[in-house]
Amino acid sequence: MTQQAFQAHDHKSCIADGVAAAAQSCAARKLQLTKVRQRVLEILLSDHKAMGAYEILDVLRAEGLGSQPPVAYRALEFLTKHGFAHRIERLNAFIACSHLNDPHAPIFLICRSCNRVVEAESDPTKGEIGRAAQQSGFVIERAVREAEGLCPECADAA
């Protein structure tokens, strides 16, 4: 996903893909993907820059969704906890996951001129993290690795 993110392409596969995993998880799991978070997470494999949540907000009270907070932050907080988005400590802002289907440790590539924020597959137990963790005794459960710089179209601008 690293490298197509950053090149044109058509986002109806990203999004049609990313929906068809995510009931397929659902219904696995047992869990409901409800109209409402379906679209938020429609809205966030619509483009792959990391999105806030007012902004979602804005979207689902366009399209007669909810026009109360509460709404976008109940959709954001079940595809967080289920693993079907990522959140973005630096923006505060949230992204779709693009690896739905295996279980990852995510580095965050976030382009500082055009926003766009690409997903890519880390081992936090291994490299630099992962050493320091492991001469401490100290158990990886979570790690939020994110990198801010210029996405090639926007490096390539400058």
The other form holds:
2 protein chains.
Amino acid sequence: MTQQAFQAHDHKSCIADGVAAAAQSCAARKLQLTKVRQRVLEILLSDHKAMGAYEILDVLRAEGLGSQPPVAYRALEFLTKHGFAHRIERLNAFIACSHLNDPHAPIFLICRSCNRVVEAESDPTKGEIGRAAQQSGFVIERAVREAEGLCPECADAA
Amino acid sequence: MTQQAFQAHDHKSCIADGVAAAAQSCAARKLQLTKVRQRVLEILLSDHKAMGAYEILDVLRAEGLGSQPPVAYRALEFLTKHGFAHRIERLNAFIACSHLNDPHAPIFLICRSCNRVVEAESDPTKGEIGRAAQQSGFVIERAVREAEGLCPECADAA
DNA sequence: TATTGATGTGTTATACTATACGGTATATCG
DNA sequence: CGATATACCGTATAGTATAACACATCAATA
Ligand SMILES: [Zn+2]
Ligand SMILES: [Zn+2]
Ligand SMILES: [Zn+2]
Ligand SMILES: [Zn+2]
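Switching conditions: you have the form predicted alone, so give me the form predicted together with the DNA.
Let's see the whole complex now, leading with the same chain.
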């Protein structure tokens, strides 16, 4: 359950490393990391906060990479489908994956004060959701696990 | 972690019992279970599936209880705020609470085939979300836990 | 080479979800 | 009663997401 936590970190390498990892993964899986897709991933990586599709679209539009909603949504669909980004249901927003490697089931910790989001992970078939599912014979395909509250810094400030 | 599971059950009493429990709870807490609020609760109780706000609004409109979105959203805000119903983030939809008693933290099992939703519950500060939060000093205020997949019947059929 | 199919892009239009705001009515309580 | 809070309604608008169609590219194949 490694995670960047809410601490500051060397952000310079986040974008470059993230894109490089995605590019490598796409090559290995014969996926096309096109211009728009890569740019959306970079945009998501440049903040560690979740971004709405229209917020991303604003950036694309300013750069002449596309001006209509489907442009952003198509790129986001690609990124989320293949695990390079995740959708945060609670926020109707998207965030770059911070565990770019094996398939994984993310857990998000969302600070309602500073809006930062941290991704943790653990197997969803274990734990309380898995138990609930097992009791009723339910077959889990996807788990949404998002906690809203205060990050350490904001909790201290309060 | 009691739950109705996905089995059939005596549905006749679901609506009456649910409304009665809510009425009693409102009386004890000096909350007003007004006409629209009660009707929305009944509508939610009459199916065990989650319903969108506009779907509920359609029913209200047909009954002359209100025709504009805020009517439905206001009632739903009341019901969710006080624990008589829950919002399903994954579906942008609402469902009547099936644990109308103590405060609780629901877990939803959503069947993507028949669209039924079952509510289970367990303490969110325990389990994997709690563990993830604790590791980073995050203070949980609300947890979203929703699993999407196949209910026993639909899994058998497939 | 010509054809076909799969994939990506661009655009228009529309559907779906949710809230801000202004004004009125009704409940509650000193 | 008057004061305050709560609930109500409707209009308008904001925010989120997808359907559908046209065009381009590229690879496989006939
Ligand atoms: Zn991830
Ligand atoms: Zn914070
Ligand atoms: Zn409940
Ligand atoms: Zn089912």
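Just so we're on the same page, rigid core means the largest C-alpha set that superposes within 1.5 Å between forms. Residue numbers count along the first chain shown, from 1. Please read these numbers as outputs of a predicted model, since none were measured by experiment.
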Item checked: Rigid core superposition, Q24 Cα moves 2 angstroms or more between the two forms -> no
